[in-house]
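Single chain ahead, by itself, as structure tokens, in the form predicted alone.
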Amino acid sequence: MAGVVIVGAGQAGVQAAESLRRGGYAGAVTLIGEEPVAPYQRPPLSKAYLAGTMDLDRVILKPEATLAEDAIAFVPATRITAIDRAARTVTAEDGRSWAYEHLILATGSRVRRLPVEGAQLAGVHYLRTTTDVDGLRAELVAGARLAVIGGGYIGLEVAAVARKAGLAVTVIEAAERVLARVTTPEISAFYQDLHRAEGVTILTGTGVTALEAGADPARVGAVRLADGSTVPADLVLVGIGIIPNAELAAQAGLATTNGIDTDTNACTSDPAIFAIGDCASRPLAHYGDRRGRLESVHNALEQAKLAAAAILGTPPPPLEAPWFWSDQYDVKLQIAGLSTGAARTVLRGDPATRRFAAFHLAPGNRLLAVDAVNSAPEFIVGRQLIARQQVVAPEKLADMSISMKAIAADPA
């Protein structure tokens, strides 16, 4: 029996394999990963793993022995280069091939490279794998100067770790505010103030034109900005986004649009092939006819369960509101939903206390998203209200004397 072949051994791929087994799937399950290590979590890489407070054993999702106990054949250090849809086989770079009844593409994404002169210099780092983090961590030496190019989650999380380690940190962001792609101006302002209070220099609306060598001609020494000025740097972290690994699917003739196109069950344009996680473009539940990619643990887990249910022929799991999180200093940001299209934002609490939430409402006051800073109840209830597509009274959200439990029971 050909069984299920899963290409990609990250969070999505592992969850798909586990869901198949838990659902009673009796056929062969093969999990193929490009990296030479057991499947591991990526979110801690820019946080606890980089800081050295979490070791590799705690980052690993499933040791190889555990996968074997579940009759999941794990194939590490293997890059799949071709899909033959007619023969239902996948072929690796080294010539090995696997037959499948169903194929799950969990190919993930890769970092976007900085397209400027000097980007190849030593001391220029990206953050996607444990190897990347190990190389960066070795250079996080107190007193060193770190330039972070990109003010997204990865860049700000690395900036926080580096600042706590005693480095001088400058964040350089091309947009007019940090986190511009993922959150609202209110949250951006809070994080800019937070990092500046911790001693980080934040430069927004600032482009990078080159990386320049220092005393060692092979190593980075400065970042050249669009206005001609430079930021001295002993090392550089580039965090300017990721690119979905959709080429394998496109070469096989599957539909791709900023990722591998899928339906609500994570199925691609070929009914025998599914796509899950960062590589997949999916319909966005709770947001009308919108679709897109969600770069999150929630998305990886949910799509994996959807694909497994479709293969098993069982009912799909209920769809949750998307959720994300970020840890920086003593601040935990938890986001539920997507704020695009919001007509108004209601603040609950005071940002100056580092404990507040921003609720984003569509016209008519339907809750679209919540950004909760050190505010777990607001996040938990917000997720529930978004999933219910609930209309919420703005004055109740703003009134701290009304508990979130009471708002959940009577939101309008």
The other form holds:
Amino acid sequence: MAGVVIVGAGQAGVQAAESLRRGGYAGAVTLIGEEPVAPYQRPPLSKAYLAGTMDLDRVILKPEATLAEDAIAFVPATRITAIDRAARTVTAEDGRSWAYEHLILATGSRVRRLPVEGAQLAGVHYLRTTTDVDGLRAELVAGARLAVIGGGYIGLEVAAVARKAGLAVTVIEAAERVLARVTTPEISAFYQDLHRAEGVTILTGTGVTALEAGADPARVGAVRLADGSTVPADLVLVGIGIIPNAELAAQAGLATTNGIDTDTNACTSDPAIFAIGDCASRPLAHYGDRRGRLESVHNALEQAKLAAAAILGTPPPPLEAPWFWSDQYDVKLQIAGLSTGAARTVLRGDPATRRFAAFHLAPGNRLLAVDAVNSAPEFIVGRQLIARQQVVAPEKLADMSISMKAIAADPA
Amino acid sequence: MPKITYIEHSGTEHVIEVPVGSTVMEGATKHRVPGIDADCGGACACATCHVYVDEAWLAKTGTPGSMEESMLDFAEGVEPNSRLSCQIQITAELDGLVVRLPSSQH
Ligand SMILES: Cc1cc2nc3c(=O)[nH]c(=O)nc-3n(C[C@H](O)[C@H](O)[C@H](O)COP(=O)(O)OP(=O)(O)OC[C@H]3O[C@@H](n4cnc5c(N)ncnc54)[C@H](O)[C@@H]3O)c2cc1C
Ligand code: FES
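Can you swap the form predicted alone for the form predicted together with the partner chain?
Everything in the complex follows now, all chains and molecules, and the chain you saw is the first one.
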């Protein structure tokens, strides 16, 4: 009766439960989540759900009734606080406990808090859950001044939604360019130009030292910058990264470095325990012996399927190149692969047309990554070539008269 | 609510009531119809929600947008009646729609 217990009912957790059932797993499957709602997807939270064009029903991945039909015991609003590896049980804050034969940790990540004075003021928002969005959306009124702290994907997506809603938006980024941690200078430059053309003010290389109250002493009124100047703000969105929820695993003695350490099967240092999604550090297939944590839907789904296959004793699914997307204004970015370590970047198309791709090549011209802006063929073919660790001819990639289908057939 | 018929590659049929305003993809993934993966959740970014629209319904489901068209161009087994099901919004007019699923989405 012990079966599989999954801690964390987000993108990864619900996929693991479903993959177990689709694979014919006959034992009990228990899906325990801290949030009070049915499992939902996060990408729309900074896009259509924030804009109000997609409602909660559509953000939900699996309604409770569907989970029940699949004999997945869903336990919402329950935080697991301890794992007893010897007894093979997990215990919740309220004392309830569950026995497992296999345990899957899918605890995701939490937002990094802004470590400055005034960060607790009203009007300061973060974005991770539907509750966060509900609070932020209520304050997205035309004419209000929004300061976005952190020029990562979430900050920039919120900036785009807020501009469309008629707010005045300033993005404040500590690094020399937006998206510095996740992408290359070409793409950063493109997004800075895009947002400026849409009327957003972007400040790079700019640190924040405090948040200051306005007329209402309990509410934010301005952001104090490192040079002493201030940016007036009626509301603030902080998007400065996430921290993996790995403490539960660490307390139980599982190996953790940056997240919970896992092997190619998503298995932790305890053979009965798996870790998947944002909380897990994994070997990065296609990239030699590199390891790391990936914060994406694709990673959550892929690791969920790996863990399910290992528990079912079936062959693991083929590993795909990691990928991610971002929607801002009418621009769709699709990224495949990891560009770290690239020796050169080849541009295909003209950024000014808002339709181009940047291919990132390792020494020797093996394709490492592609950033495709409104360019599905470049993304799809790039992803396949990355998974094959293919060596490519840079001059072909740069030549728009050679189609991506032709390049797929003869890349080198 | 409009009823949509999903026919798996194996021939198994599922008739699902799908609310107006949601999509053909959501009707499948929320009701245990296997064969539509929808990895990106409807963002027109993954092409794992490919379906074949029954010929009789092509006029009502309309034509793909340019992003959808170029994603579809690279899908396995694409046919003239191929669509990404996350891009077909459910309207009252689509009551009775029939879609067939490909053998695989990856
Ligand atoms: C606003 C936003 C936009 C994004 N946009 C994109 C995008 O466009 N494309 C993309 O690929 N990715 C995007 N991502 C990233 C993607 O959503 C995450 O990588 C993905 O959700 C990770 O899934 P997960 O299951 O690991 O974590 P989560 O989805 O965060 O789920 C983890 C769950 O575990 C619960 N939990 C944690 N600890 C416990 C505990 N001790 N007991 C019980 N429950 C617990 C949490 O409450 C949470 O519900 C976005 C993320 C955000 C926040
Ligand atoms: S669900 Fe990803 S393209 Fe349709």
